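Quick heads-up: it's one chain on its own, the form predicted alone, in structure tokens.
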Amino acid sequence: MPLNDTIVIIGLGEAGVAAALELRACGHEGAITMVGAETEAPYERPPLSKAFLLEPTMPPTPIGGAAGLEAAGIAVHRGCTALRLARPSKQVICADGTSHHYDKVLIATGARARRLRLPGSNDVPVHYLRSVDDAIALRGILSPPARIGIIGAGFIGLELAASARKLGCEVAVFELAPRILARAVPEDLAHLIAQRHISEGVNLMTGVALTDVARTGSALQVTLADGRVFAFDHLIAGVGAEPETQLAADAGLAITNGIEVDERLQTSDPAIFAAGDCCAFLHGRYDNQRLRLESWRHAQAQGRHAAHSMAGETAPFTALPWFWSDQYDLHLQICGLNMHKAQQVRRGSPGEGLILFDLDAAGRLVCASGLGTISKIGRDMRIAEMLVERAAIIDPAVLADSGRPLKALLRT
């Protein structure tokens, strides 16, 4: 393992910090420099749509802690945007005029909020959520009796809808797809989440197309394809995210819905690696398909793996995908991907906590999705994750029997 390479990490998010700290933990003694455009110390993003909005004095939750990075001898340059990767001279050129030499570089630039592309959307104020500055702006508008229109019923849109309702705002959510969370969440669980939003007073509309947004007097007006018109005090768009790939593209690296990396998270340039939301990687668990995943724990796991790869290790990245969301008191967890699903098994009920297990044609567990309060599903989902990790083969009748502890299945 090389212990003295000079390493530059571009990005101050979960993947970048995890990589920096893991390098030190595995014995790397060379210089580690982190550069990033944000002026805040590295912070966690998941609370921004939830607790950070609900508690107006809550500061950003630090990643690793500034003291942890400093104690590890990691130089952090905030407000320092990387403009160019000069590959021949192995330099990261930054907007403040500085340059940083590297032996290895990790691109961990994350993703940006996808902008609304509708007639009028550039002429009216539309809020997005990706950074702490975005969340601070949302704090300023989410107070009763504000009328909030949210475009997009993905995780961000729905988490913001739940927070806005808790704060007493009037909320409507518009979703183009026939149902909410269609890309990531099983239909039965998505239906339960939708019903909860409706019971909390959210005007949740699916299968609706927006034709334009406009300002009318002091209100912001949304027009649907069926002719209906809605007026709001504020609009928020949660229409997905786009990977930050411009730096890599300008350096001549391959881009396919993210920076292309191999199973070790290495790009076509052996000195350059990428991790987190910005990269599209090969995953052996899923037929070596190229995937790009947006998840707090996934970014953390990839950052750590990239550290070992930069240090010379050759193991492939095979971590199980894992997603979560909190809305009201509902906690959603998903481990694995159901792309090989041949059968689905239900365990529990909406009231006591519901877990859906997906099995492939050979009867192996490939995915588990749980919804309920954290106290009711948290323990079983930890066990479910271990079973999916092992691709365990379990009698569906046993899986469905909520009277039989899942923990016992770990021993079979």
Second form
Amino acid sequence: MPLNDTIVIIGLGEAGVAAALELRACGHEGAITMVGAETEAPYERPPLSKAFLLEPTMPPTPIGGAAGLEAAGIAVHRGCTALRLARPSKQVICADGTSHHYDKVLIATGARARRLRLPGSNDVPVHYLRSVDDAIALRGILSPPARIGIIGAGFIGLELAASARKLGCEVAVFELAPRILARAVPEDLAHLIAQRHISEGVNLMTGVALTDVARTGSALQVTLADGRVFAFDHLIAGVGAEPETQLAADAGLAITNGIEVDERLQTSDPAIFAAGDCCAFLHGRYDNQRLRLESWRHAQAQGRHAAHSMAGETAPFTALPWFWSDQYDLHLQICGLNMHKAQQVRRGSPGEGLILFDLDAAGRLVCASGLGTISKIGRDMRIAEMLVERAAIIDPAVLADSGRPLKALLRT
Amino acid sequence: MGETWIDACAFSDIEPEDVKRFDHQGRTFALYRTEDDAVYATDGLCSHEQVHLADGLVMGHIIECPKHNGRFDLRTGAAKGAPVCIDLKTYPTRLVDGRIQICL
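After the form predicted alone, can we look at the form predicted together with its partner chain?
First the chain shown before, then all remaining chains and molecules of the complex.
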């Protein structure tokens, strides 16, 4: 294992930091340099839609602890945007005029919030959430009696709706699809989440198309295709994310909704790797389908895996997809993908915590989705994750019986 | 000075290889019973995002936070890697007549 390569990591998010710390944890002694556009020290993004908004004095949560990177001897260059990858000379050239030689480079540039593209959307202020600066701007608008219009009922939109309601704002959410969270969450659970938002006083509208946004006096006006008109003080768009691929594309690397990497997270250039939200990878667990995932833990897992691949290891990336969301006191967790689902088993109830297990045609557990308070579903979901990880074959009657502890299944 | 033994719960209230929450004077703790019936106590909230560890899963000598899988050695409170980096405080425990006591 080459322990003295010079490693450059582009991007200061979860994947990049995880890669840097993992390299050191595995005994890498060569220089590790991180460069990134952000001026903040690396911070955790998940609180930005939740606790960070609810607690106005909360500072950003540093990734790996306040001193973690420095203690590991990792040089972090903030506000240092990588402009170009000079592949023949193996240099990362940055906007501040510096250049950094690499033996191996990891692109972990993440994703950016997709912009709203509607008639008028360039003429009115629209908030987005990706960075701590975005969240600080949201702190400034989320106070009563503000009327907040949220466009998009994905995770960001719904988490912001919950936070805005907790803060006492009037909230409406517009979703084009017939239901919320259609891409990622089973219909039964999405329905429960929608009901909760409605009971919390959110005006949640699904299956509605926006035709334009405009300023009328001091208000921002949203017009729907069915002719209805709504007025707000502020608009927030949560309409998805787009991978940051420009640097890789300019360097001639292949892009398909993300920087193309193989099952080891290596690009077509053996010195260049990519991890996290920015990469489209071949997933060894799912027939080597090309996937791009946006998830906190996934980014960490890929960062760590890229560290091993850069050190010359050959194992494919096979980590189970896993993500969560918190809205009010509802905690949602999903592990695995349900692409091979043949049968669904329900455990629990909406009141006591509901978990849906997806089994494939051979009876193997391929996905579990849980919704409830964390104390109701946290432990069972962790066990479910280990069972999905093993693709365990389990009697559906046992899964369905919430009186029978799941932990015993780990020993079989 | 200062240190007192507080009655927390019955030993039999905790399953083997499991954890139970104990609140006392506005503080919250996690009490553990291992597979081989040893008893330990730590702070009750994960040092990462203040989630109750008693909702987590005990595996051997590891307690794992139910939210983000931060792991700690329940015997020493040592954080076992990202996303947790701050150790948990631990507290002495003893068994008296089938009751678990914690030294605060």
